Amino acid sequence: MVRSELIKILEEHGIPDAGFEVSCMLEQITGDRYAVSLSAEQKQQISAMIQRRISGEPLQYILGEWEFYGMRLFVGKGVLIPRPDTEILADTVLNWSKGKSGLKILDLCTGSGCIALALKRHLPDAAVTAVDISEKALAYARKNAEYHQLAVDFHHADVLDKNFAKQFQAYDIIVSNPPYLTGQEMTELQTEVKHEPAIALFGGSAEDGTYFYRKITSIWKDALRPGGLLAYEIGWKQGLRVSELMQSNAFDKIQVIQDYEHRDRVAAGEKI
């Protein structure tokens, strides 16, 4: 089974970027993105990967890893796949942190730990804490932290638990990529995205997907010191709503930052 045949199979099943995906699979199995000669065992491996892919499973889960902010991260069923748009959130925090040292950072809804680990890697003297309700996701986050030898304090808890939040004080930065898809958007998910945990996607009862922003801002603002930064990843239609929400909760210097497609992607502001 040669590379061109593998690409054709994916294309026939409507998978875009088939050449890129086959290259990723070949590289993992053989170390060569353009391998033309496979052993019998390698042929079995690539065939199994192709079958998983045409069934709709995300490439990232099949590979068991993906890159975020220049880091190799382990991913799989039960954890949200890190996306390039989320790197804009990390950029926002790092830009705000320039010239500052010894920061206390709290990452809520950490998932794979991608944000917490990117920040710890680039701010080595920061104390980084991360929280998630999913044990499956935290297992990946801890594995990723161990792989990169980055010290992050992980907690298994519900970020909407007011009593849990009370134990956190005087943080310089709170960052979060919470669930924010609307009920309508959940019904329109691509096949691949349906394999990802709904708990990490669905933005709760609010029709506009802002439930978690409202709850997190209200519950966790007291954990942030005056002048501290609150930074969220947001859906592309949520910039105005989240900005108004932050303003009503005593935040100023609020900015909405766009992604690579010029859509609103991050809302950030400082606590008054």
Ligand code: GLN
The other form holds:
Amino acid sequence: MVRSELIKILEEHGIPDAGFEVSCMLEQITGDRYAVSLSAEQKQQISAMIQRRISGEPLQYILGEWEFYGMRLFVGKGVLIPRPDTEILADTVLNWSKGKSGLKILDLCTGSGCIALALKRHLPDAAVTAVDISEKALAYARKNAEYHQLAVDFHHADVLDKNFAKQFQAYDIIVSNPPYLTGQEMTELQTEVKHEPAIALFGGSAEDGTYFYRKITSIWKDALRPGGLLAYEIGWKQGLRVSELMQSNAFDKIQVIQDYEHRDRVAAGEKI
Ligand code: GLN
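Starting from the form predicted alone above, please write out the structure of the form predicted together with this ligand.
Everything in the complex follows now, all chains and molecules, and the chain you saw is the first one.
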């Protein structure tokens, strides 16, 4: 099958960036984004990929990898795909860290490890610890750390477990992209997102999706040193609520930062 036919199939199934997606698939199979002559085996491989894609599976799971902060990360069923918006959270932490050394950093709900690994890569002398409740996600995070030869200390635990949190003290930075979608948003997910783990998306029973911010802020603030940074990725309607919540938990210098679409995406503040 030639490139234009493959693109046509994806387009007929309503996939918007069909040309780009076909290029990604061709690159993975042949090493050439614009490959024209495929072996019989390669043809079989690409049609299997196209089939999975038109069944609604995300491109990133089909490729088994995606880029985050200039790094190749392995992803697949059971782990949230790193989003470009999350790079703004990494930027926020890196900006705050300028001129500081030997930082102790904790990444809660690490998923693929994307944030922890981006931070360790750009702050090589930092001690980075990362926590997730999902063994499946952690398997990807560990594989990603290994691939990039980055030393991150991973823990399999529930971030809502107060006893677990007690072991952690005097951290300079706590960063988290917790689940934050509302019940309503969970019913309106794109087909592709439905293939991702609900546990990484659904922000709990509170109507505004802020359950994890409430819990994490109260449970983990004792792990942060005075003057330390708490930085969250947030949903675009949660800026006010999360900044108020941080304020009432004795944080100041609170900032809400917008994403590439000019929507609130990060809330960060310092512990008083
Ligand atoms: N940004 C993700 C989405 O819109 C949600 C990620 C999360 O809940 N942390 O699909």
